[in-house]
Structures are given as C-alpha cells and as structure tokens.
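Here we start with a single chain on its own, the form predicted alone, put down as structure tokens.
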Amino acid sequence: MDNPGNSYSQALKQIAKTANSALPLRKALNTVAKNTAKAIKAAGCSIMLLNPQKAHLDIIAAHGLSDLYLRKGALNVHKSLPEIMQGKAVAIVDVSQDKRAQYPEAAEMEGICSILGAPLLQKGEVVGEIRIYSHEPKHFSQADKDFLSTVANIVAIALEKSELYRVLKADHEESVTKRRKLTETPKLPSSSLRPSSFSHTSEEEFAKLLDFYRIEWLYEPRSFPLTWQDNKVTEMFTPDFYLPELDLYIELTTLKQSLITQKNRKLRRLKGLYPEVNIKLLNKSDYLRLLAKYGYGPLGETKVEGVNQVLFSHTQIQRRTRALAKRISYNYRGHQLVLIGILKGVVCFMSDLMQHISLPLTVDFMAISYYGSNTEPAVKITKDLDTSIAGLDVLMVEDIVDTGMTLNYVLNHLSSHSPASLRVCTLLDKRVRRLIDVPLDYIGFEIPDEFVVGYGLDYRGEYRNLSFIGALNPELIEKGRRE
C-alpha cells in the first residue's frame, strides 16, 4: 500500500522547486495547482487572493476546472467556507448538502462533490486560499489537510517574495474590476456573460448555432498575454469563444489569407506559451464539421430537420445521468440492484445510467404494445422478464413518464412478482399530462407539454440517434396525423 506521507513529501519537494523556479509567477502557480491536485488525487485545484476590500476571493491560478466554473461568480468569504478566513483548513464532503458551498448548482454542473480549502497566511494574516476539488465523495484525512496547509504556506511565501507579485496583483485587480458586473451573478448557464452585440456577423451566427444545440459558450472569455517588455504586456490574444463542454477555445476567421496568416502566427505563439490550452482557428465550414463530429447535427446544416428546439444538450443529459447514478449508488449501497426498462426508448438512458452506478447489478427488459381506441388505449405486455425478481431490489427505468397509465400498469405487473423493493427512475417527467399519480423516486428533468425526440425517443421510428433531446415541430406532427 502506498505511504501517503512519503507521497506528499515527494510532491512538496516538486511544488517547492516550482515555486522557487524562474517561471513567470502565474505559470508557476498554475503548475503548483496541478501538482497539488495530482498529489491529493483530486479533480482540480484553485489558488485565490482576497480583493482589496477583503470581501471576495479572486482566482489567480487553477488546474482541472472549466472556464465556466471559474467565472461562476465572486466567492464571498462570509458565505463560501468562511472558517478558512479564521486560519483553518476546512472540508466539505458533499457540496449539494452543505450550506457553506456558495454555488452548489455550478458545482453540480462541474461534477464537484467534495472540497478542501486552506488559508494563505502572510505574517499571520489571511491573504487568500487554496482549494482542491473532488468528483467523488471524499473524507479528507488530517494528512490531506496538513499537506494542503503546507502547500498554502509555500504559495504565500512565493507570492510575498516574488518581484512580480505587486504587478500581478495590480493587473488582476484591474481585470477583476472590469468584469465584476459579468461575474457577480451566480445564475447558470452563461447567458449573463453574453454580449449585447458581436464584432462580426459570423460570430453572431456561430453563437445562434451554439444556442440552438444548447452548447454552453463564453464570448471572449480570456485574454492571453503573448509578449512582454519590462514586465508590461505588449501583445495579447483574445479568442472569440470558449466551449466548456468541449474544453475548447474557438477563433473564427474569414477566408482572407492575410488574416489567416496573422492569426496562425498568434496561435503558434499562444500554444508555445500555454501548451495546456486547446484552441482552434475555424471558418464556417470548419465549425460545421466540428459540431457534426460531436453529434450536434448533420454536416452543412445548422439545425436538424423537424426539431423545433433543443431542450437538453448531450452534456446536460450526461451530467444529470451521473448525478442520478450517484444518488442511486448511495441509496442502494450494500444491495444488488435489478434495472428494468421498457424497449425501445429507454435504451440510451439505461445504457448511460448503469455505467455510472457503482454497485453490482443486473439488467432486464420488457416490451409492450398498445391497442384499443385513441381515447381509451390499453397496454399489453409482449415480452416479459427473462429472470425472476422475487425478493430483489428493482429499479424501473423509464425514458419519459406522461399520463402515468402505462407505468402504473407495468408497476402493478412487477409488484405481482414480489420484489423486495420497487422504485422508479425516469429521465423525463411530463407532469402536466399526468392522469395517474404514480410515484417517481428519481427524476432527470421535468418537461413542458411538447413532443420530444432524440436520445432514444422517436417519432415514427426516426430521431432516436440524436445525441440531445429536442421538441419536434408541431406542424410536422399535425402533417403526420393528416397522412
């Protein structure tokens, strides 16, 4: 078994070496954040300084966190782990259940479960914090806290002794002041960070396309210094867009060769200085290919024919699926679970859900058909379970629940097989159409009274393979009824 003390000792040697190196201060701190997260086996790390009024924390270095999360809003020292300001290392095991987490919704979108923070102390006064973030529930040990506190001391010394500290702090405070109005709201997604106008029509067109597919984006979110003279930045590069879902910066360009050459030169310089940054230079045909690559529509088309609106993007579905799986894993710990789904619409959701459930489980499927009139439909089971569920814990997995009539029939059928427990998990809940009040234990999203397709849901056998869930155009449905 690895000795955590020895592991932390080796990590501290590397962190101290980095902090004392000739690297620019900001780059050194980003490397310290990376090494700290790696040593504690965490997903990310951030280093923050107090603002001049000592009311908020501003991030000056980070690793493993998306720009969307970093720009979620100012951290209030009286709301976000306030005990750190008293000089203590503080942990949150479950962000979703702890009031000391200022932005639980942002943490859920980022997949953050646990946080550990420690103060940066200079002459006994707290000047900032360092925090690490875990995707899994983590009970931090005293060794973890001692390690992070030691890293915090190294960072504090590096900040105090660095000749660039004063410049860094002044530049950072100026940039924070300029964007304070953008970052002080906690609302998500990033609509509050969106401009009232764009520099070019191509940017507006690209933004509309991203909006249709519910792809999160930030406009000109970050400027990268490229050249310096006497500690002054003389050239910077600001990409047009950042896509947190893909961790990708986008710079749009026309086909004018002189502009392409100039931007390529800047991109080569940027990649040399910031090798961890993923950035692409794209024209219109390039970004259509990019979106097609990630399943956001066919090449050469900005929208999927017949889909009126994208309700939930692929990333939103995956985030919510992981959150549901986490709750299910916790609630059924110590039990062997049986997942049961009704073919065919549930296939995508069932497949993704079971991959994230950290329990032993088995899977079975049923098939049903409908008969009778449109006003009084009836249900018939055409494929029953392959194995017995008597005495077992059963979770009925549904793609969508609307009237509740079908689900009620299936639950009564399953209850007759005497399972130890029987609960329901549904991706979509169309509550507005409910006729029978069936119990739903786990719900992904509540949706309006729309005909939805995608992610396994179909219309006349089509649209199942869309990576997102969208609302079908009512005119198309009406046309189908007439035919």
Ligand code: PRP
Contents of the next structure:
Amino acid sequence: MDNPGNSYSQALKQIAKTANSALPLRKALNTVAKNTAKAIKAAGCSIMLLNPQKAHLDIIAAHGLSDLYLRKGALNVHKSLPEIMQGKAVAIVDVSQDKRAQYPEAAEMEGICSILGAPLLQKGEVVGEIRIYSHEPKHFSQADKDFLSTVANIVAIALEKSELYRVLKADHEESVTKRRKLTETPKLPSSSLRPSSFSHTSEEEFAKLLDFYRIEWLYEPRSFPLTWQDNKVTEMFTPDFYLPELDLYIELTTLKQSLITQKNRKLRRLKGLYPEVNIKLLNKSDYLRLLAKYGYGPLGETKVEGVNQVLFSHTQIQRRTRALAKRISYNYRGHQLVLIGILKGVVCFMSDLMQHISLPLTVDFMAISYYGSNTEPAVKITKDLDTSIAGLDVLMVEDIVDTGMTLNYVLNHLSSHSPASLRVCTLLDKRVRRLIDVPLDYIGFEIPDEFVVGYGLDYRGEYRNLSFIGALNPELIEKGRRE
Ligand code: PRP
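Could you present the same protein in the form predicted in complex with this ligand, rather than the form predicted alone shown above?
Shown next: the complete complex, the earlier chain at its head.
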C-alpha cells in the first residue's frame, strides 16, 4: 500500500527543486501546480495572488484547469473560501452544496467536486492562495492539508526571492484588466466580443462555421510573450481564435510557405514556454476534419439536411453528462441504484450516463405508446419492467421532458411498485411546453420551444444517430404536416 507521507516527501523534494531552479518564474509555478495536483491525486491546481487592493485573487499559474474555468472571473476574497484569508487551510467536499464557493456553476461545468485551499504567507501576511481541485468528492486529510501548506510556503519564498516578481505582478495586473473585460460577458460569443472586421476572409469563414455548430469562440483574445530583453517583451504571438469549450487555440495558415515556417518556429517556442496551452495550426481543408474529431459533423455525411443549427455539440453533451453522473454517484453512494429508461429516445443518453456513474447499478427499460385524441391523449405501457423495483432506489432517465405527460404516467406506475426512492434525471427540459408539473431532480439543459433531433431524439424515426442535438427546420415540420 502507498505511504502518503513518503509520496508527499518525494513530491516536496521535487517541488522545492523546481521552485529553486533557473526556470522562468511562471513556468516554475506551473510545474509546481502540476506536481502538487499529481501528489494529492487531484485533477487540477491553481496559484493565486492578492491584488494590491486586497479585494481579489487572480490566478498566476495553474494546471489541469480549462481556460474557460480560468476566465470565470477573479475571486472575491470575502466570498470565496474567506477563511483562507485568515491564514487557514480550508477544504470543501461538495462545491455544489457549499456557500463558500463563489462560482459553483463554473465548477460544475468543469466537473469540480471538492476543493482544498491554503494561504501563501509572507512575513505572516496572506499574499495569495494555492488551491487543489478534485473531480471526485474528496475528504482531505490533515496530511493533505499539511502538504499543501508546505507547498504554499515554498511558493511564497519563491515569489519573494524572485527578481521577476515585481515585473510579473505588473504584467499580470495588466493582463487581468484585459481579461476581466472578457469575463464580464458570461455567454460567448457575444456581439461585444466580435471583431468589427477580421484580418483575413478565411478567419471570417471559420467564425461562421463555428457559429453554425454553436462553438464558443474568441478572436485574438490573448497574446503570448515569446522573447524578452531587459524584462521587456520583444516578441509576441497572438493566435487567431480561442475555443473555450475545447480549451483550444487555433492559428489559421495561408498558403505562403515563408509565413508557415515563421509561424511554426513561433509555435514551437510557444509550446516550450507554455506547455499547458493547447494550440493547433490549421489550413482550410483541416477545419472540418478537426471539428469532426471533436464530434461536430461533418454535416454532409449524415442525414441532417433539415437541421437548422446545432444546439448542443457532442462535447457539450458529454461534459454535462459527466457532471450529472458525478453528482448522481455522490448522492447515491451506498445505495442500490436502478436506472430506468423509456424507449427509444433515451438510448444515447442512458448509455453515456451509466458509463460515468461510479456505482454498482442495474438498468431496465420500458416502452409506451400513445392513443386517444388530441384533446384527451393517453399513454399505455407496451413493455413493462423485467424485474421488481420494490425497496430499490430508482432513477428514471429521460432524454426529454416536454408536456410531462409521459413522465407523470410512468412515475405513477412506478410508485405503485414501492421503490425505496424515485427520482428523475432528464437530459433536456422543455419547460415552456409543460402541461403537467413533474419533479425533475437532475437536468442536463433547459431548452426553448424548438423541435430537437439527434443523440437519440427523432423526427419520424430519423435523425436519432446524430452525435449532437440540433434544431429542426420548422418548414420541414410544416411540410411533414401537410403530407
Ligand atoms: C419522447 C421522450 C419522452 C417523451 C416526452 O418520446 O423520449 O419519453 O417524448 O414527452 P412528454 O413530456 O410530452 O410526454 P417519444 O414519444 O418521442 O418516443 P421515442 O422516445 O421513441 O422517440
């Protein structure tokens, strides 16, 4: 069995060595963040400094966190784990339930369940914080807290001794001011973030393609310093796009070989200085291939002529499903869970959801059909459960709740079989169309009144095999009604 004391002392040796190395400070701190997360077996780590007014904490180094999470906004020292400012190490087991988490939604989207934080102290005064982020619910031990506090001390000394500290701070404050302007807008892309013109038509075309797929994008949001002389930046690189959802920078290329060589050189340097940054050099023919890799189309290959726009990409669905599964795994720990789905729309969601639930569970399916008139519709069961649910914890899984009629009927039916508990998880909630009020415990996305297809959902039996969820062209539905 692992001896945590041993692995922590090994990790501290490595962290002290990195902090005391000749590496540029920011790079050294990113490596410290990486080794700290690895030692605690956590998903990520951030190192933050207090701003001069001592009101906010800004991230200066990080590991394992998406750019979207890093851009969520500065942390208010009074709202976010305020005890750390009093010099204490603080642990949060379930971020979604704890008022001391300032951005619980951003944390949920990132899949963060637990946080451990420790203050950076210089001469007894708090100057910043180091935080650890876990994707699994984690009860941090005293050994974990002691380890993180020791790393915090090493970081504080490294900051104090660094000649670059002052420069880094000034540079950081300037970039934070710029970044804040970006983070003030929660939903991207927004018109205020759109450039009035692009430098090249290929960039404009790429932006249109991203818009169709509803992939969030930022145009030239960040410049990376590449070379310095006397603490002054002498060369920078500004990638054309940043896709927060994929945590990916994109640089588009022209066909001029001389420019490609120059860009490749800059890119190699950028990757060396900022190893955590994910960047790709693309030419036009690479667009669709890249997007397909991330689960977007290409459109021509599937039956999607009637789809107006992608509402939720495959990546978005997967991320949300993982976050739901994590909450379910935590809430049902120690229970006998049965997942029940209603055929057929639920197949994709059920398949992905169950794979991310880290508990022993069983699965069953029901099938129903509708009869009656438009004014008095009714539901009947055409396939009932295979096994008894008496005394078990049942979670109904639905792809979409629309009028609520189906779910209401099925919940009544299941309640009569005496389960220990009965809750509902739906990927989509079309609340605006609800006729019967049904309680929903886990919701993937709330959607507007649009006809949605893909990822299991159909129109006249088709479109179920799309990897994303799209909105169907209303004209197609109208035409279908006339036929
Ligand atoms: C969908 C979905 C739900 C139901 C929700 O099934 O799977 O079960 O509609 O609608 P409601 O809230 O208005 O009752 P659908 O009838 O399309 O069959 P399918 O699952 O076979 O596609």
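If you're wondering where the values come from, they're calculated on a predicted model, not measured in any experiment. Between two forms, the rigid core is the largest collection of C-alphas that superpose within 1.5 Å. Numbering follows the first chain given and starts at 1.
*Asks:* Does Leu311 move appreciably between these two forms, meaning a CA displacement of 2 Å or more on the superposed rigid core?
*Replies:* Leu311 C-alpha, core-superposed: shift of 2 Å or more.
*Asks:* After core superposition, I'd like to know whether Ser96 moves between these two forms (criterion: C-alpha shift of 2 angstroms or more).
*Replies:* Comparing the forms between these two forms, which are aligned on their rigid core, Ser96 does not shift its C-alpha by 2 Å or more.
*Asks:* Taking the rigid core as the superposition reference, indicate whether the CA of Pro419 shifts 2 angstroms or more between these two forms.
*Replies:* Pro419 C-alpha, core-superposed: shift of 2 Å or more.
*Asks:* Hey, core superposed, how many Å does Asp393 shift at the CA between these two forms?
*Replies:* It moves 4.5 Å at the C-alpha.
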